[in-house]
Structures are given as C-alpha cells and as structure tokens.
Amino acid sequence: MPTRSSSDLIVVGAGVVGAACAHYAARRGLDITVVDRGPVAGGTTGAGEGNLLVSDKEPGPELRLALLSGRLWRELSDVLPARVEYEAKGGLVVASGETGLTALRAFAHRQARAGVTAEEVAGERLHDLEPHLAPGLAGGYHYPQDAQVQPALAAAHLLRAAGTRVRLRLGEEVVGVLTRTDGTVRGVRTPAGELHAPHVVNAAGTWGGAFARVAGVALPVQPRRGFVLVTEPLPRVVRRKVYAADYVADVASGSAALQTSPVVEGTPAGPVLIGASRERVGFDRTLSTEVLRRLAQGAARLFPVLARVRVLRTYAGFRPYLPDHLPAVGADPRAPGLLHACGHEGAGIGLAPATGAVIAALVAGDEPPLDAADMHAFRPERFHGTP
C-alpha cells in the first residue's frame, strides 16, 4: 500500500526534540511525518547523557523552560514505560573550596526566586547525600528537581506513544523545501519524493543550521564537541548527578577552547558515565586521549573510588550550539510555515518536552505554553546574516 504524502506536519528530525514535537502535535489530533536520513536517535540525542537539569541554567528564558519541561517530564514518566529509565534523582553540585563554595550560594539564591529548589549541604554533611566523594569538599548545593531518561528510549517512546498518527521515513534526507510562489513553505523534497504540509519543523539538531540553509534562512547553530566515559557495571556508587560548581561557567561560556570540569552520574543498569567536555572543532570525532585523560582525573579527584574502575568504553557527541546559548524555538516569519527546534546545546533532552508543547501550540494556532517575552527570547529570525 504506498504510503500517503500529506500531513499537517512535518518534523525534520527524530531526536528527543523532534519526537517531543510530534508526541505533542499528536496529542492535539494532527497528522506528523517524521523524516531523518539517520534512524531514531541517530545523532545527538543517540550521544546524550539524559540530564534534564534546572541546576545549571541562570534564572531568565532557558529556565523558566527547563522549569516547565520538568514538570512535563514528570507528567511524561507516567505515560511512558519505564525502560526509558527516568529517575527524579537530584542533582548534586559540589565547592572545593569557600571562594567556589560563595559564588555556587549567590548563584542557588538568584535560581531559588526564579522557582528552583536548592538546598545547601555543608561539607560535613555532603557524604549523607553521597557517601563514596572525596573528603575535603567545602559544600554544596542538592538540586531535587533535576532527573535523567534514557535518551535514545525516551524519543522512541514518545513517538510510539503517539500511535498512528505519526508516520516514520527513516533514512531519507531532506533535500529541498517545496514553497508556494509568495514563499510559504508547504512541505519537503526526499530522494523519495515529495512530502506535503502546511508546516515543517527544523528539529534537525546539530545539522539543524544546514537544514535552515536548505529552507532559505540563516541559523547559526555549530557542533559542540564533548565526551563522555562508560565505566563498568557497579554497584550504586554515584546516586545522583554530581559535577564541580565550575561546569556552570562551562556551559555558559562562548569559547571554542577545549574545557573540561568533572560531572559524575550513576545508571539504574550499573555504569557511571562521565564528562563534561565542550569545545568547537566542527565535526570531528578523532579521539582526544587529553580529553580523556582530564575527564578520568576529574572524576577520581570527585570520587576517589572510581580510580580503581575499568573505563568500557568513549564516545563523543556534538551539541547544538547558538552564539547567546538559547535555542531557536519557533515560527520563522522569512519563510512562512517554518518553524525551528534546535539550537539546544546540551540541555536538548531536558528542554524537549516544552519545546514539544511550544511547537504543537503554534501549528494548532494556539497559544504557547510560554509568554511572550519568553517566545521573544528564543525567535528563529534573532540571527541575521545569508544562509
């Protein structure tokens, strides 16, 4: 039977990002093809450690997001099964010393009036939360609200949970827009044929600035390169993320340097997975034993236990990265009937949900779950510059 070539959507991507819009425009009654040239997380989503994290984000537009997703995520886990792995486990950021310790306070008490849940943990008390860290540690702060998800389960699930209202084309790559002749966008052009719909969705990730060119605009979004380690299966050494204070500044900075700052996770199935790294190097995935190396030491300066544990295997992924650290989240007015998702940098797992519901919104021409100074901050068209 040939497969129909109409719907009221078209997501371009089938990460946790794209598989969040087309759960939600589902929810809504509306028709979704999904198209990636890869399988269902193929790219980033595929490399992510499945943080969905308030504890890292300055009070302003991403976390008021990240607030929101949250909350979606947690209404998500009832919905979901629970091989997507999400745990409401905090988060744990911890101050070697009282210089680090007063800037991570002042920092906790700007995110506590924005509506984040942070608790200060003395030192002494720090291994009631965590009982193998490092002695020594000055304090710290508990995040409850942060989680983790299996990534690549979690955007499979969502789209199976939309049932037959979304359809799959995977391995077919986008290579045109199809726009009627006052530029409004009407569908998409596979190597198989065309795919026709009022609206398509830019959730192609990382490549989501190649695809923009393809649709005729400017978005500037870079890979941001970083690694992480897979140790053995252990028994639950690390109970909650935990990662030193500096890898805030990390996340924000605009460097392409390589940077590194400790960040430490357990698993409900046994391996400890850790990073962070972040530098620009386009898209090369040649394997850096420097950052290995800083990653290895990070983590046993954090966890001394972990000193004595075999690394099974490295990846490495690249984030979608915009210039002011905010994703394109929106309608696009220089090419009407396209809208973006991307731009996520490394919180595209746990700004997914929310992004989701922004975008189902828009396409059923309603409001978003946001206000308006919010959808301002993350307009598509903010980048000026030729595709």
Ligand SMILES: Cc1cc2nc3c(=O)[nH]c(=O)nc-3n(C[C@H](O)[C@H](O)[C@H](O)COP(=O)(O)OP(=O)(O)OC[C@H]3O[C@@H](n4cnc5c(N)ncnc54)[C@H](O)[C@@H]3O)c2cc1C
Contents of the next structure:
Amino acid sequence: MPTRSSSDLIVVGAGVVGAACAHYAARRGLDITVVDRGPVAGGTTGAGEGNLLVSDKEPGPELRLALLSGRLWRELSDVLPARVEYEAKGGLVVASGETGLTALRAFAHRQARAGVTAEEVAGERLHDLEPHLAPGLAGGYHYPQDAQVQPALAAAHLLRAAGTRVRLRLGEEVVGVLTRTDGTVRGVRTPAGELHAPHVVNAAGTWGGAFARVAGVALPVQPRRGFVLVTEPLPRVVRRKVYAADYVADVASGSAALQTSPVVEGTPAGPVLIGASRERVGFDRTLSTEVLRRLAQGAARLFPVLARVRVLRTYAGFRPYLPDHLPAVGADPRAPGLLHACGHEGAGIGLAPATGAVIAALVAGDEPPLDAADMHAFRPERFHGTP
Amino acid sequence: MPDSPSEEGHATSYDLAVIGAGAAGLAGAVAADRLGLRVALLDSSGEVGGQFYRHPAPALGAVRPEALHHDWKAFAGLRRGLADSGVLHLAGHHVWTVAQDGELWAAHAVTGADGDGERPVCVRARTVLFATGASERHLPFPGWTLPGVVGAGGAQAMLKSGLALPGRRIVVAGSGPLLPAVAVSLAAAGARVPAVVEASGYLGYARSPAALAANPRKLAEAAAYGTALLRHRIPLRTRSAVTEVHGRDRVEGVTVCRVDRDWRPLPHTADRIACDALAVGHGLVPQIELATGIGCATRRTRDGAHALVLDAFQETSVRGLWAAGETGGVGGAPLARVEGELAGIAVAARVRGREALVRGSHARALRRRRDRMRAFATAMARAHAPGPGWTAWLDDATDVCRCEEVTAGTVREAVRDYGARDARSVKLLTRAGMGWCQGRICGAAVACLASPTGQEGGGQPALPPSPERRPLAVPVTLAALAALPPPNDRSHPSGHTPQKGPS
Ligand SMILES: Cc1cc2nc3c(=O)[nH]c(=O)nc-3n(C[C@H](O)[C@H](O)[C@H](O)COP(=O)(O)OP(=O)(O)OC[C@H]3O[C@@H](n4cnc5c(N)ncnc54)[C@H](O)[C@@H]3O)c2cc1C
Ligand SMILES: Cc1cc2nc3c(=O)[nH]c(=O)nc-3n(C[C@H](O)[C@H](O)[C@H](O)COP(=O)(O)OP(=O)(O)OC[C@H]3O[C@@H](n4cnc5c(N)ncnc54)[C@H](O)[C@@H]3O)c2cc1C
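Structure of the form predicted in complex with the named molecule (previous: the form predicted alone):
To see the whole picture, the full complex is given below, headed by that same chain.
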C-alpha cells in the first residue's frame, strides 16, 4: 500500500548523527522525516562509548569540528534531560615513559595553539586526579574539555526534543532514491511507499557507502571493527576517561591490521568500559580472543585494581571509516538535493551536533558554522575517481 | 578416567572437546572414547549429570536419589562408561568462549566454583560437541520477584540436590510438561500442592497425532503423571495462569485467571489461592551462546526460542562443531542421550575417516529414535508455546528486569516514545538486561514487550527474530583475559592501518 508523505527533509538513519541533523533542522522550523530500517540507535551508535573528545585530535578540520561540537554538547546538556548522562568529566592521557611523554607534550602544545585546553600533570601528581592509576607513570595531560554522554539515550532524546516537527519511521528500509529527470533528488522509496522531500541526508553511518550507491554516487565508507569490554558495576574507581599516550608515539609504526590502545573509563551506572581496538575485517562479529587479551592487559596495566574485576560482557561495533579518517559532511554536487553526514569513524558521537548544525544550515540555505576550507575537507565527492 | 589436564600438559590437543556433561555430553564423550578418540569433557559443575541427573550434594549424604529418577539406570550406565574410559573430565570448568585456533578449536574456560578461579584453561581440539543444555524461560507478572517465587525447574533441581522445599503449600504454574512432574516430586517430598496451573490446553497435542502415535512411551509417562496427580489429589487447571502474586514480605497467595488461546486473561475469572510458595516455569530455552558466538546458525523453535540448526548427524552449520541435547531444541534426557551418542559416532567417523561408522545399523537405529523423539519434542513445543497475550498480565509497575529494576512501564515508554524496537535497543535506552544476568532472565520478556505486536499484546506471537548476542558465556576476570595465550602464529591480513583516536 503506497503511502504519500512529504516533508522538507528526509534523514536516512536514526543514529546519533541522523538524530542531530533532525534536531537542528527542527530548530530551524523545518519538517523532517527520519527513516531507519531498525530502531533508534540500533547501528554503531548503540555500540559507541560516548566520549566527546578533543584530546585525541590533531589540529585540523576535525579538531575544529570537535571544538564546535563540544560547545554544542554543553548547550544541549541544558536542553536534554539528565538521563542522557552528559558529564563534563575531562580526559587524562598518560605516558609510561619519557619518550611517550615528550611526544605527548609536543602534541599538546600544537593542540593548545588550536584552542584546546591541555594541562600537564607531573607523574607524582597523577594520583591526585586518578587515585587508582598504576604507580611509576612518567606523566600525562589533563584535557578538561573532554566529556561523555550515553550515546543511545542522546540520540533518542535529540529526536524527542525536536518535537512534532520530526516524524519517525522505524523498521523501514530506504531502498531507492527518487529523482527528477534532471537528476535532482525528490525523495526516497521504502517498502511501504514513497516519501517526498527536496533534501535527503545520508546519515546511514557505516552503511553510508551502501546508501550512497542506492543514490547513485560512490562513497567508500568501510567498517572498522572495535571491541569494548564491560565490567561488573563498581564504585567510582576511574573518574575520567583515561588512556595511554603510546598511540600518539605509535601512529606511524606497526604493520599489523589490529591496533589496540588501552582506554578506560567509568560510567555513572557503575560498569567500567574498556577499549579500544581497531581492525578492518568487514562486518565480522566473531569474538577475537587476541583483542580481549590485549585490551585486558592494557587496562590492568593502567589500573592494576581492575585485574580482579570481572568482565560481564563484550561487544563489537563497526566504526564508519573513510580512507582519510574525515567524515563526509555536506551537499553532494553529483546528486543535487542529496547531502551526506556519515563516516565519522570513532568520533561520531562527539561530532554529531556540529554535523547536524552544518547540515541544518545547508538545508535552510544559510551559511554553515564552519569556514570554507573545512567544508572543503569534508566534501563528500572528494574520493571521486579513486577506486 | 583422568581428571587433570596437567597429566598431559595443556599443549596437547584432543580429537573432541565436549562442553557439558549432562545426558547429551556424557553419551557423546563415552561413544567417541569407545571409538578411539582422545576426548576432553568440560563442565562447569563439580559433578557429571547435568540438569536431569542431579545428585544430592554428597555432603548431605542423602539416600536413594533413585526415588526421584525413573531412568537413573541409564545415567548409571553412562557414569560407569565414563569411569572406564580415557575421557579427560574437567569438572568445575566454565567455558566462556570457543574460538578458532588455526586448524583447531580452542575452548577457553575459567576454573573455580564461581568462575573467578585464578587459572584460565584452554583446551584445544579438532572438533567440539556443544551439549550445554537449556535454562528456564521466565515470564514476569506482578509479584514475581517476591521471596517464595521459584522456577519450576529450579524447585525440581533444589529438591534433587538439596532435598529442600521452597515452601509448604506450593502452587505450580506456567506451561510445559515439566509442571506435573514438578508437582508430583514436591508432593512426594511432603509439600501440599493446591493446584497445577497450565496456561495451554493439552488439546494442543492433538494437532500432532503422528508424533503422539510414534511415542507411546511419552503418552504412558503423561498418563502416569496424571495418575500421580490424582493420587496426591492435585487438581490440574488448564487454560489458566497465575497472573499475580500476593504477599508483603513473601508469597501469601496467588491470583489464578482463566486465559484464552492467546493466554489473555478472561474477565471475571480471577480466583485466589492461598499458598506460601509458587513454582513457576514457562518451558526451557536452549543455552547456545557458545555456539552462536562462533557463528553457528539457529532456527526458531515452535515455542519461539532459538535452537541450533543441525544436520542428520548432529553437526552444526559450522564444520567441525557438533551439538546434541537441548541445544538443538528442548526434548528431554532420553533424546539428549541418543543425540549425544549419535554425535559421538559422527565425530569419530569424521576424525578417523571411517565413513562406515555413520552408515552402520547402530547409527541408523539411533537416527530413527532421534527423529521419532524430535517429532514429539516439536509437538510439545507447539502445544506449550507462550501465547502473545501474556503481556496483558503485566501492569506498568511490574519489574521486568530485576537486576536493573526496570519496569514494564519503562520498557513500554522506550518503545512508544523513544524508538526502541527490540531487546537490544530497549537495553540501550533503559538498561533492562544490562545487569548480572545479562538478560538471561528478562531477555525473552523484554523482546516480547519491545516488538510492535507485543505492545498491544495481540497478533502473532511476538518473539525475538534472532538470538541475543552474548559473546561471554560466563563472566571472566581481566586477569584471566590478560593471561590468555598469545597467538603463536597469527596471520593477519596485511596492510598498514594507521591508528587514529583512542575511541
Ligand atoms: C567500539 C566503539 C567505540 C566508540 N566510541 C566512541 C566514542 O567514545 N566517542 C565517539 O564520538 N564515537 C565513538 N564511536 C564511533 C561512533 O559510535 C560512530 O561514529 C557513530 O555512532 C556513528 O553514528 P551514525 O549515526 O553516523 O551511524 P549509526 O549509528 O550506525 O546509524 C546509522 C543508521 O542508519 C541506518 N540505515 C543504514 N542504511 C539504511 C537504509 N538503507 N535505510 C534505512 N536506514 C538505514 C542504520 O540502521 C543505522 O541505525 C565508537 C565506535 C565503536 C565501534
Ligand atoms: C532447571 C531445570 C530443571 C529440569 N528438571 C527436569 C526434570 O525434573 N525432569 C526432566 O525430565 N527434565 C528436566 N529438565 C530438562 C533437562 O534439561 C533435560 O531433560 C536434560 O537434562 C537434557 O540434557 P542435556 O545434556 O542436553 O543438558 P543438561 O543436562 O542441562 O546438561 C548441560 C550441562 O552443560 C553444562 N554447561 C552449560 N554451559 C556450560 C559452560 N558454559 N561451560 C561448561 N559447562 C556448561 C551444565 O553445567 C550442564 O551440566 C530440567 C531442565 C532445567 C533447566
């Protein structure tokens, strides 16, 4: 039974990025239809840890997007209910040896020039910030701008707070994109019928490449797998997000596809989350004991008290990866009316509000809150012609 | 029978690793051993026997456990078979995952009574037999968390291992063939059972006449339980359900309603029965997370659970991995024994390259018996499938997830207002299923409430489309994970992947 429905904007994907696009578009008075083949936050958003980070980003377009997002998240924390678990808890990056610390210091200095607040913490002072950290670490940096949110709740409440301007169609897969004879987009098709709108946003996350193909354009989004370990609930033994700086020194080294670096954080509900691994193995969910071994070793090295703690659960998620590690955000000149907001890899929770604000501005015909050079860096057609 | 891997050292590998030492696993291990395979048998409990052949704990020195078992003899035979075999029995080994390890499979276990033992163990084998049994299906209703409410199977198990009664006046309720058995055991142990309350009608079996005719022993067994119920003056109420439990600090009584075919309570049929305990069970669900974790395909059973897809010789969809007993669909101990033996033979045929073993007359006879009993199991599952109307028993204040104290109202709100549509999205939005039990208790109920038809409590049975992913079958300490053996020969896909952020 075909249904007719029209709105100003169709958002494909009800992850945190799609939710943020809908949220900011609704604030501008647009009518939005959000379509997802599953539930809200059923994709990678449901697997994300919810760190809103500036600490891990090199100066450049992504860092500027993250800084803008950080401000927007702070604003949102007043608008959204406390249930989204927004916490401005700060991040702590630690270095075990002098080499790591030197690299970290240089990195932090460059970040500081780009607007990041980074405070050096001497080795013997680390325990004032995190009493359970392992002894003997060389030092670290505290990043007070790092924050955290519960991703699935954030997505659900971003949509809910947008009010009646947002219509949700869940359990409905977008299987086609409708175009006029001149190639401009005029809506999408789902098994339930056609939905009409002059703008369609690809917020399909890790499946953004597949959806781009449906729309007739190429976008090389690929899954980059990550495992998370979830422990039994604990009293707060880890206060901030804490991770090892080794990765900063390691960026260019190692040829193994599997990368792991210990990332440890407590949650308001009690369990400690332990990451992070990255590997490109397609959409394979099979448990990798090697990943578990490395994550467990890394976490117990940072926080020896965790060794006796039980892991209740582990799960894999698939980060939406683009070859240059930058998201695709903006209008697609190859298909007028189509916009992309996907490919945020391991930072989509953090980058969602700024992405949503950019997309909403573009759809409303306004200037986006980013400068032209950054918009250029995120342009979705940049991979055109590369295989 | 060796019982310590240290006799051989951990580097050695086995032909077969059997996980679970219940009826199915014992039969499989013994059969494979007789055919000359090197077999390791891992089980989390301290003794063999599984759920059915539960011993009274040795310390209690109970006499005559046979009184509780009609086919204790079969078990005694298997136990003797094990004692006389070369099977390495690893008791107290909780297997938390099975992973591929080159040409072999690695069963990773932790030891110690409650899984936090120091020593992680890895058993490598050319093949694996999953014989991990089933667990009880729990459906919530107002009052189900009160002390005095126990699982029907749990009550049976308590009786078998500790000989303790959960109360003195015990209502037995839910659905499934276990209920009359539990009621009779409780009564025989001295409890008063004011009623057995069965939500389905036994007429459901009439829809599978062939399966009934082929299994005369099952009918005789049912008749025997019927007679025993009469003897103990236990009334059986079919098409009825306990829809509420009353009591302040513990059970003082229950409300029983007549229900329609969909298990929806019929108006003006509520009736109160005084009791001090309720043994409630809505059937069993296969425990298959180890197998699904490594990619074995599943099918939906007639009562909406998930069971492993198996071929004619008990092999799963993943070559080299077999399953027997409840993991392939709940069917009882005699079926589990037959399947275990068949699997043991099939594994030996593969490992030894002796195809003739599975074509022999013994294997053929086992297959026939298996098929006959499976048909009955299917009829049973169909007759006792939870009706979609059970969600009407819940009021919004009823806790659905007891670990995280999430109510039915909260789950319904997540679906209505926040876009949840399945157990996973409900979990992410409400924490239902995130606690200690990891959704093992509330998962089925949450899935029903989350699915669009479950909301109205009508339409088709509202059941989860795929089994929940639970890659860790039991909790494991970080220390145990950190002590995992490093890969000796790991061939990674080549290519340099620069590392970016930490998250
Ligand atoms: C282990 C792990 C840890 C992470 N930790 C963090 C972190 O700490 N901080 C951070 O910022 N990021 C983190 N990330 C990354 C973050 O989770 C993602 O970048 C982010 O969730 C992407 O959101 P999204 O909305 O773009 O995609 P998704 O959440 O995947 O949403 C896409 C949606 O599109 C739907 N869809 C796809 N195709 C169609 C179609 N054809 N029709 C209809 N619907 C469709 C899907 O069903 C899905 O719901 C982590 C990721 C992983 C895997
Ligand atoms: C609580 C309960 C009570 C029951 N009571 C009765 C009854 O009274 N009468 C009746 O006819 N049937 C009863 N059953 C049904 C009974 O399960 C089967 O009839 C029969 O036991 C099936 O045999 P099996 O070998 O498939 O599984 P089981 O006998 O259940 O054996 C499975 C074995 O696997 C082990 N195991 C599971 N997971 C792991 C793991 N991760 N690592 C290591 N070991 C593991 C368990 O410890 C167990 O010993 C009951 C079932 C349950 C769940």
